[in-house]
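Shown here is one chain on its own, the form predicted on its own, set out as structure tokens.
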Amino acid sequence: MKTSTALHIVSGKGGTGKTSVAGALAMSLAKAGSKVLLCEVEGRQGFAQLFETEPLPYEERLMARSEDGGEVYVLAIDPEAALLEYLQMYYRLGRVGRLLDKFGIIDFATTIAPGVRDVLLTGKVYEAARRRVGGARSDFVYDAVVVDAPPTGRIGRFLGVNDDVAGLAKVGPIKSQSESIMTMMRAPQTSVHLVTILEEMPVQETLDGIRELEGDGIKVGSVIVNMVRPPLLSAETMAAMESGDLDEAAVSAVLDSVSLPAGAASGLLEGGRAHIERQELQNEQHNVLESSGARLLTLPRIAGGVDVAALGELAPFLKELA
């Protein structure tokens, strides 16, 4: 019997790709043999555009399959939805939720606080891993949910949100669920991953949201470092370089000994000098982050975008998350 899902928040600084590694993380574990839910809590649909499909609806769909078995259902959570569902599960008040929906108080309530749109999210992401197939005792549905999350500028309190509630509610059942969530949370089975890409913004910003959710008592599982460049010169080439050795009547030269136009030495070495520069930023942030003493999880950088099938490329540099 499956004892616990595991449930893996992925966040990042935007423009670092949590969504696509979300994606790959999913894939990666559906290929370990896990029947695996992605939820994606933004309303972007990023993950109807990185599997090439149709705009999600409410509800959750086999997205892939792995020939371990594996399977990999996407669900794109709807705060709207996720309300009327809420109101019917604890309250049964089915007729009347809609009711409320047809006159646009859910939106409202939705839209005019924050803070209700992040429980309501947090709830589903709740729901989900807790589902059973059939009584208390049977195996849950899923061996894992991954969660593309907010940013993390915002994670910290995303993921808290809770805990205001439940210090809010005395008693009832949205006391009892936010406290519940708040377990879940912190709970062994559950891991932040935090995707940042080797530039000093993004850097520092996952630095930040480790110490905030170090500091809220949530577990931060692996960084993860993607759109990793990999060196193109030796290390005696941008020695060469460095040293003046590799100057343009030396490459001219050799350019000429090929028959190729030796005009092109200028330009050629220029690309030479923006790439070590790009390697040796890579290089100092990828520092900053070990010294953080952060798991550090390493992603190449795929020529093209990422579409499906790069997910599968990426899916094996996760599998120690699976």
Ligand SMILES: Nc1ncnc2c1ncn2[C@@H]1O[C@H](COP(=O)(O)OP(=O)(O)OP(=O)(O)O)[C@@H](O)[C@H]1O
Second form
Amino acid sequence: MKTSTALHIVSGKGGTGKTSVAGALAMSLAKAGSKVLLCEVEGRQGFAQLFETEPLPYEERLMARSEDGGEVYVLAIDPEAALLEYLQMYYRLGRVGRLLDKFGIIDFATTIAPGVRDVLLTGKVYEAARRRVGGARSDFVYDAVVVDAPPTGRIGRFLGVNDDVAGLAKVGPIKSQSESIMTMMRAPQTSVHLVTILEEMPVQETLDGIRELEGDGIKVGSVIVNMVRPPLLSAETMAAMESGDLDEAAVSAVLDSVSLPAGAASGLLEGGRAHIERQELQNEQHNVLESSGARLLTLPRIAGGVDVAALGELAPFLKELA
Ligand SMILES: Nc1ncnc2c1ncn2[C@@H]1O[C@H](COP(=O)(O)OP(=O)(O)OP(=O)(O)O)[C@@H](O)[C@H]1O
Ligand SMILES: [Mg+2]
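Swap state to the form predicted in complex with the named molecule from the form predicted on its own:
Zooming out: every chain and molecule, the one shown earlier first.
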């Protein structure tokens, strides 16, 4: 029974892994048996790349199926197509819409003001999250909608654009639709997740993002700490390096005892020190995030980057969100 559709909005600093995390989250939800719609809104064809398919048209495509009957559909939301669809749906302007398109008016409307794009994009997400299989009391089509959303710098405006519209329109269907969208953005079944890596700038941007969104009445569900490097050295080894007990002579002796070139010792120690330094920086940033009180979920760094197989590896780390 799909008596509600969960909405997961994935944002974060550019390049921290929003597209990968949105994909992994969709897989994780499907593994739990859900029917999921994974949407992208930036016209970048990120999911076509990730799932190694041709560019996706404006159409919900089945991309993956889990053993438990869960499914991931993918949709690249295009604001121009969304506007045509909207005109057709609400005003039955199919032919007129195509004519407007021919004269470049649709293009004009969707590029002239970034706000208009955001209204159309969030409008389509709203439509998918509210779609039912039949009449008003029937089940929802999707258990969950996952959005690969704009980065933190633009997420407040993207999610809040309908507040502005509701404020502009005095009465009528546009006002009520934009109010309904804002209600959905602030509803308990909606969560905004911010992806970050454990470096100073993205962590700061995450904290700013939490503050901005919460100021707009939108709650951040969790911070997804991505590309975390696991510690490779034991606490004893680190202590021995720090105290100087594990010096070049000691490492050379060990290398020599297993017939490896003793000359590699200084390079190994150098690598070890760099690793410890990176771990310390990671820990520092982890503490900063923890002090913000946000719920943290950690994803490991996958060697070689994220492809379809890696999505399956990352999915279990997100199952708390299912
Ligand atoms: N957990 C991970 N382990 C290893 N590599 C990762 C991980 N997550 C993401 N990446 C890699 O980092 C790069 C950026 O990831 P992705 O495209 O998902 O980020 P993004 O935030 O969507 O970027 P953009 O801001 O450009 O949209 C990609 O090459 C991806 O494969
Ligand atoms: Mg992306």
